[in-house]
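Given next, in structure tokens, is a single chain: the form predicted alone.
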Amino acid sequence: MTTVIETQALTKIFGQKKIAVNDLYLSVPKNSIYGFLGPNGAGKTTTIKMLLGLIKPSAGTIKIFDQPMRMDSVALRKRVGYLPTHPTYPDKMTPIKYLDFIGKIFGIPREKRIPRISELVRSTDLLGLSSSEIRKFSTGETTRLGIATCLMNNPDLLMMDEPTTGLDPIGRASAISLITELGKDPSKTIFISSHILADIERFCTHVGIVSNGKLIFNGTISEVKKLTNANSIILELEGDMHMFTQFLQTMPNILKHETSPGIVRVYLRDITYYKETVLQLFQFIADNPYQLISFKSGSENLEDAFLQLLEEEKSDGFLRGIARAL
């Protein structure tokens, strides 16, 4: 597999005081939209800074397109786009005035650069604000121009800081809509940080979630929900649900069950035998005036995943950190 971004123990300590991003290992696949998830304070964007070489690790090192990035590597930096938190913008520049100004900063010739102008501007929709001062765009039209703005150099790696953060319900679907069609050109890999579970789950193919500078799990969307709560079922059923509950203490594979009105969450001691497990529920249900509502394995739930993660980090940590010390 072909990564656009590698790290090895990379590391940032603030005055000797701050960890913010600790022994960081990244692995990042060619054509994925790569969603950095974790709290508030996790080491996001620190670790963002640092991939495009704006600040200095302490330590560990970063390969973009399998080439160092550090903080002269301007060349490389050229092939990436970058949209920070809250951009800001010459207040009294209207979009195309400052689309031309970056072009001319990347040094794009004019007959290429015009054109690429007002492609972005259709394609970030705005088109009708394209004669108006930037300082009277709302927070979603603000996030909309930096979107245009990353790309104004054809980058062949997008990294975004929270680019939904602070929209309105329109502005972040608008914004949602322009990534997710960003990551069917198959020339692109984008790097979005988020606290916004949903947005992750939404769009993303590939998830590195970090706590507290740490990444505590790199991988797919479908593995991060298999790794946790992949012992559970969740069945939403009517009909009665105490032969229903009485039925489920005959099955060996089944641990406990919890219920709920019309809710019942099974937890298996085996998921080895799942599928068998499943197609018994099934058959019962299809045997007995039951209607089924609805079904989804405790792992379908991103949400429960990540919160999973963080807790098994927090029990884990202090161990870990013996463990390395000897």
Contents of the next structure:
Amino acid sequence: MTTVIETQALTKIFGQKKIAVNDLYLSVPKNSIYGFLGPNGAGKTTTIKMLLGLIKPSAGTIKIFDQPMRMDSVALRKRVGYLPTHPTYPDKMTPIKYLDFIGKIFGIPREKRIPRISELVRSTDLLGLSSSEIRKFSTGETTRLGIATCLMNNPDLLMMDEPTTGLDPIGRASAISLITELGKDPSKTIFISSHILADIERFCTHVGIVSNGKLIFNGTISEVKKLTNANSIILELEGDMHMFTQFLQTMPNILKHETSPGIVRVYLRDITYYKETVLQLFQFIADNPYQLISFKSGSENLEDAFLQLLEEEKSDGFLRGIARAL
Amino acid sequence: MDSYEASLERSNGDNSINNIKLGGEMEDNLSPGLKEGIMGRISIDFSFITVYLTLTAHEVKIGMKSRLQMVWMYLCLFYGILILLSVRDISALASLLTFFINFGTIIAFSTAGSSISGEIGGIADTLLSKSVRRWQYVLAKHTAHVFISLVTFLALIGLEIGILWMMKALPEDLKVVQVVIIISLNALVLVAFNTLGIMLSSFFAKPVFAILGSFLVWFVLIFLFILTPMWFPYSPVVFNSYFAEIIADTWGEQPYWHLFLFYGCCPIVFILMSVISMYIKDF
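Form predicted together with its partner chain structure, per the form predicted alone context:
Every chain and every other molecule in the complex is listed next, the one we just looked at coming first.
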């Protein structure tokens, strides 16, 4: 599998005081939509800025498209688009003038630049605002301009730092639909940092979870879900709940269950027999007068997975540290 | 002499020249090795100049539109007219130079002081994450601020000298070289304060510190000499007070080249320091 971003032992310590990123091994496959997930202050923005060469790493290496990223790696940055969390632009410029300026910086010739601006203004829904000054823009409109700006050079890699933060529901939906559209382009790799799990779950194919500057998971979305909480099933049912719970007590692979009106959460004793247990449950529902409204495997919930991984990191971190030291 | 024709082939709009084609007799007369060398792919990338010029033009546009700069330009014009109404001889030029040294320097470092620190975490990040090198970014800032400052200064001085000349108010034995010397010295002071502001702006994270730092230098080099009768030839207030002697070329206190060297080297040092600072800095 070709990787677009690869870091090894990437570390950033600010002023010998704060460890922002700690020994980060990141691997982003080509043509993926990679969600870089972590709570606030986990080191996501610092990592992105190091990947872009804006911040110098204290230790470790960064390779983008198999080439080391340095402060003045201009040729490499021509293949990258970056959307900061809160993009800021010259107040008195219009989007068209700003995009033209960015196009000139990338050395795009006029005959290519003008159609490109027109295409981007249309696709980011900025046509109605094309003659307005940027200072009059809302947060959502500024984000849309940010997306247009980072697409100006038609990059192979897009880096977006919390693109949906601070947006109202309409702005968020618009940004999500734009990112989803971009994700459909097989030539592009998208790296999105966020702490909003719903967004990551919605359009990402791969995920990296970072906590306290350390990568605690790196894999596909389904892998993270499988890894955690796969030992539970949530059933939404209509029918005799008492009979159903009695049946659950007879099943050897069921450790415990929790019931609330119409919903049963079942915890499995052994994940190895997951398929057999689910089949048995479905068979019982089919044989009896039950209406199955919904079925959800515990592993489908990214939020649970995320929280569980963070908890595990907290409790295991100390022991792992000692083990490594030994 | 052999005739030849040459053509350059540009690559896909990235401003680099890929092939140089030679034709006519010259191509035929070349040895195979030399021909291969010349005809081979020569890649000269000029994009760094384009980026620098684009950035500079952008900074000039932004700077010219800034409210402070606009107010300053109108104020200069108003003051220039006011002087010409009251004084109609060469001393009008001395008044205008003093005005620029006393107040123009403040405007120079005030606008320059926020130029980099005010953009860190915002516009600077956006630009430096694209195909902009750090030195291009800093150098464009310096060039644009110096350009705006000098255009305002030289336009007004030129206008005033022109009006005085048309009014036949200039002395007949006026030495042009001496006028150029005093104007150039004042222009260099403005350049020094501009570059100082940008240098400090690249050092500090907050614009207020850059402006305070520049203000301190302004206080020591200019304001102190307005208030007190102290004598230090490198202070623009002091050398401007000898305006009449400099114009008449009778000022023997200090060789001009000392002043030119001092005010010529300061901007170079400031520019170098700011470039170095940008390469040490995290964004």
